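Listed next as structure tokens is one chain, alone, in the form predicted alone.
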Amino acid sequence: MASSRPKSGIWKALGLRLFYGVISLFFLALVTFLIDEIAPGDAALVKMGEKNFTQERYEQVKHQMGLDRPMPVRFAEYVGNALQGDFGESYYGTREPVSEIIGSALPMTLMLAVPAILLAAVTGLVFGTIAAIRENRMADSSILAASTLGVTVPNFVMAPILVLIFVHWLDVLPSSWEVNLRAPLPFYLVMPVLIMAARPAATLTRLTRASMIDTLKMEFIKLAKAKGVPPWRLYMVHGLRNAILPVITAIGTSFGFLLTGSFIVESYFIMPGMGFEAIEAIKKGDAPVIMACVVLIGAMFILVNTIVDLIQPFIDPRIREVQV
């Protein structure tokens, strides 16, 4: 009976987190919808084209798009359709369904974001731990200097620097994405992944270092040293396991920001991901694509942070006790 209480507490906390996530997503969709409503421009006129304008045709298109109905009714319909994966049609080109545009762009964004967050997490944990162990020594100072550089240099500055080095000087990587790949796929991902991973890696390094330093000064670490625990076990098992909780939270948040940070990188390297499609939609004023990108990225952000909240109680029993 007692063992079931922690589990029920975890599931209750998870349920609350999902509930708040759904509420957040609802308000995100509402704000996005309202911004589209008050933004200048006429969706019916955009869809039919100014050259084909007649008042009769305009009223017909407006009725087909449901723009002559009250806003609350249209928002409810938008939410209902979105839950079924229907975000409408693009206003431009072949007027492809937005769900198909997102479906073809999302794999590219994930192909960049997932390796980037894995690289950032491993780099942050390794170098942050080394810096904490070698506190106030040469290794610590060097890692802090490099992490400061990683935090301060923005993506749009790092991108041309890497292109200059790897494309123009060394000539070992392609400069941008190509429809017909002339090199193995990883060659096209190296620079975008490095650029996207740089800032979160630097942030996680500094956070891991600070958390490890605090942990290594605790009494149970001193007791473990007195008992003769081997250094690798002292640092990895006793130290890092207790210092890693804030780092895991930061990893989840960083992954969410990587999804939006991909906008600059995908546009620079002409990679057809969600960031690239969102920027192109903003340039053209393609509202259905913009709204779908915002809502979907928000949903992914909430999902990732929910997974982080679910993982934490299994790492630290103290969180389970609080949730009982």
The other form holds:
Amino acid sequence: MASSRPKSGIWKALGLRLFYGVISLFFLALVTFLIDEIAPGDAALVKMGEKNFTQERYEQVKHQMGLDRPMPVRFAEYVGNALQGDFGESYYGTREPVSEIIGSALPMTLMLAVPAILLAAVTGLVFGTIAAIRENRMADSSILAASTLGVTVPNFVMAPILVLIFVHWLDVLPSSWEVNLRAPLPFYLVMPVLIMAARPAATLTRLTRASMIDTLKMEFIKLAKAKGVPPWRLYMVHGLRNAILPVITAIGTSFGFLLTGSFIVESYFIMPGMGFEAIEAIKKGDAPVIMACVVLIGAMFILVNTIVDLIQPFIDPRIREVQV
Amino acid sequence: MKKKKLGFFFWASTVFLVILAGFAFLGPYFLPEYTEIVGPKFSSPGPEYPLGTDEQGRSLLARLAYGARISLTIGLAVQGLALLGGILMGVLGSLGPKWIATPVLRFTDAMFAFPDILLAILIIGLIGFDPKAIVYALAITAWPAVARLVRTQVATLKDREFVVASQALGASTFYLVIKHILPHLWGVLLAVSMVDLAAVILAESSLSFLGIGVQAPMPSWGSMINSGRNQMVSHPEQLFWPCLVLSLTIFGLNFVGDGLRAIVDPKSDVR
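I would like to compare: after the form predicted alone, may I see the structure of the form predicted in complex with its partner chain?
Next comes the full complex, and the chain you just saw is listed first.
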């Protein structure tokens, strides 16, 4: 049957993309594990404490922890445990399981990252479209100028500027996270989300604008105009529907920048998310926590990119045909 | 064909970057040492310290200039290494024999599993943060983007007449790369390197801001911003200057890069 062929083609392509996502996750875990292998830190030494060091006891501890087994075995174990949510225990303090640290840090990061990427996507699409429609006019050049600022002003420069405005001048927002919130939760999220969204929003604006300008030059737009399609329908349905594809791909990439931005933003506002915990762990040399944070942040990035690629053929029928 | 003009921002950026490089590399000859205490704490600008002093009485201008020196040195070293690795892997991946090219391609693509500077943070986090580690960590993070660019450029060059002609005359792949491919890449690579250099400098400042980059007493714009925010209200100039210089540097490098790109690549639009 001729009609069933494209359908099987699309499922094959989707399956391949999913497989590629899994491979990426594996690569992420492998590199993280290998870097830990060549790093100078020694888990057995940390566990027994350097004071009561004897070669004999050291070998014993190493054996107990399974560190004397070959590397591939330990990697398989690391991946197996990680899949069950076990990332080992912290080197310091009460030797807290890493999963508990992650358990409280992950929601915090998601609470910042999800609104931020949504905000960036909406801002990018709206302002990019406006700029494209008003190409080379006032609105276009001001949007371009603003997006240049968004790309070039680092988020740790933007943060003190916003704090100066909203905390010291207007006095409407709290200056950093507190264990016992004294204001409604959203108040604490405004500045961090704005800062994390700034750069992705700027890149997505530029991309939407460029893509939309190209689309609006196409023949079918002229035809639609000639047929008398009302402007909003012309731009939203005929234009944006076609221009949106590269933008959706870029949302995935931007999400990566947004996630690394969480290191800065969480540290600045002292919000105990994954970025904050990772930096604290790096300063202490707490390898299991560092590894878990990096693997999970990388996994979030891969997940979002895989989802973005998976939904693409459903948005754009042209891809469905290409993949047959 | 419409001829593109380099705008005001391109030239302003170039002038700024030249002045910055001048301060960075000639600064030690006419500025006090960055650890030297030249006056009272937080004093306003004077003849000996044109931008005033910091919380320890050290010259703010001297620290900015040394910060520029460190940022530019690290940035150039990282970009140099990234170019080296990226060109090698990019050329191998697109022109090498299949048994080399395929794994190289897969490896390059797999590196994109780490977004932005996440890999650098991991390497620095586990291995330690002296300047050398920072350079290697950032270079390892930066080369895949170069390799990918080289790959797309080589893909279009490969089918051009002069390459095909040379091939038909019996030129080896190595000869082709040296004689015909690389000379065509320099322009684009130079333009993109400007934008990449901005990204590297931003990455180094981010790490220093987080306290896992350049360590005190060595000044870095990132760490100056971090310590400056403690006196944000009482002494805003401590925060203002490093923020301004860093932002202008990144802004400038992006503009110069885009301008150069417009010259070397007639198809691309100045964004």
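Just so we're clear, the structure is a prediction, and the values are computed from it rather than from any experiment. Under this definition, the rigid core comprises the largest set of C-alpha atoms superposing within 1.5 Å between the forms. Positions refer to the first chain, counted from 1.
A movement of the C-alpha atom of residue 114 falling short of 2 angstroms is seen between these two forms when the two forms are aligned on their rigid core. Core-superposed comparison between these two forms: the Cα of residue 72 travels 2 Å or more.
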